[in-house]
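Next up is one chain by itself, shown in structure tokens, the form predicted on its own.
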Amino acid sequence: MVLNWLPQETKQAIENLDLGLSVYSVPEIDILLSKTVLFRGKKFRPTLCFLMSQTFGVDLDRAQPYARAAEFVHAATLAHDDVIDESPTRRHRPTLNALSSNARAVLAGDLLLARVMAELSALGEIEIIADLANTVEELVSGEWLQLEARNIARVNRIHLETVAKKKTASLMSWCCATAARLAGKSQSWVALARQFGESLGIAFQMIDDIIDYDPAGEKPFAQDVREGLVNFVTLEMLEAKPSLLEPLQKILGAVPEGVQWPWQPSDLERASAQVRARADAKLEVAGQILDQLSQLSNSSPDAVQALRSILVYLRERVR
């Protein structure tokens, strides 16, 4: 996703990041994970972990196990989410549950979480481990809240922002806060790093929701509607035109073949622009935090610039 903008040492750290599990008792798990949720991922969260570590002056070798943990937790949530969503594919490739079964996908995700707990416990950073446990709880509660609203057209902005904060932003926040903790920074710096990750993560989700309505995107057009979910763009259309509520409710989660979408192209265009403006506001907050982090005496200018490039990429991201 961002490899062209990274400092050379960060690129090397990502390339060398070992995501193997070596499950000798059940080698099939390792094979299935490497073919699905761990297959050539964008490694955005490890990248964030490495760049924030450099920004706080932390050696990348010390950050490596935490970057690995972030990717494993993310992969575990994907394995579980695909079961919940009954998804046969992810980015045009068969999901873990499609290649094996729902039960095996759940177990593989559980194994990833167990491996994270074992590896991080050996490092003895209790605050970081406790923080990650809270993050996993946030991920679960975010998915739970999203499930409760499935096939319900009448949702509000607070609900969507809460789900985005928990499901998307929480793990990014952990990556950023972990870098500050490894550097031995005060709670105020940890909180600032966490806020950077949260702002970035919510903006990330908003932009993903815009892309959900891109006919040339990786997923089918309006995939969230097909799965029974109202996203940020859909909410903007409903708030601007309440008359869409009833026709949307009729197709939410059960989109007929050759459906005539209830909104007009101009409705969608306007809503997408409004969501992008909201995402830009979140990215502006993240940029202001980077200004503060760049003043740290041992921060890496190259890492800070790479983080700024991520913000620019997200502002300009189309698909």
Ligand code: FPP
The other form holds:
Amino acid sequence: MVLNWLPQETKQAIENLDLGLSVYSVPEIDILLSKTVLFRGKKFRPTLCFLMSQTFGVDLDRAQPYARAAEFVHAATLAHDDVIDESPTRRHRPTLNALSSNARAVLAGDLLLARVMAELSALGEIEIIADLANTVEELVSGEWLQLEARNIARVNRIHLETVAKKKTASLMSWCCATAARLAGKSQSWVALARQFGESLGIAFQMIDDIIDYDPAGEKPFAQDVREGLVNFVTLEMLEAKPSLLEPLQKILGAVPEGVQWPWQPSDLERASAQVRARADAKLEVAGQILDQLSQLSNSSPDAVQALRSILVYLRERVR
Ligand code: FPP
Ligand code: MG
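In place of the form predicted on its own, output the structure of the form predicted together with farnesyl diphosphate (FPP).
Complete assembly follows, chain above in first position.
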């Protein structure tokens, strides 16, 4: 993500964010994590923690351990997700499971979660920790629900939205709600911050699904179909043309080489445009929440503006 438009203070906090682990007992874990799930990530979730903290008038030094925790939890989910998906690469680099083994990838993810527990419990913000435990449960149940629907073409919108909310949006929501909690805000502000993260996260997933069907994208074309998953764009095509259900079911999770895709390019184009419109609607909601947050007496206008730029970046994101 292009972060040129971040306030200088935020940029500095992200650059200074320490993602070191120092696992003295097993230094190999450090090495493997720094080569894979902790390797030069976009740090999107820490960015959200910092910008939301500035929006709520919270000092960035106070937000720092929570930003670190968000990135560690995210990294743990990726380590485990690559085992579940049997992925050999992530962002053109070998995954932890490929470099080492499934067992070690699971353990390295567990270690990250243990660190988060230890570091956050030392700070004593029990509500934030309880909220994070719930978020981890959401991540697990989101991934589980997705697994249950693998290789099934007939899924409904409620299923996809629930998975996106739990698997993608929940951690972003935690980042935002944590900033409100650190500021000592009431439950209604915490809920509003959480809703911002949720709208942003669902839009994020929808745009990811559009990009999944980009032949020039980072991942192979229609990787979700190859992995047996119906995404938001596929669902839109199925809703418009139910006759696609049967041919899709035949290739879902087992796409033969040189496959003739069952949909027409125009089906895909229309479905992608519809998903983009749905994502825009979510981003619109997020923008309206920002209008309310910008009224807070000690909010940083630069941080609010940077959050708006994230919404614009997502709206315009094509790959
Ligand atoms: C990536 O999805 C996966 C996630 C965002 C969440 C994965 C969650 C778990 C594995 C369960 C919880 C685990 C822990 C450690 C709390 P994707 O496969 O759609 O995206 P990708 O293309 O980036 O792999
Ligand atoms: Mg995956």
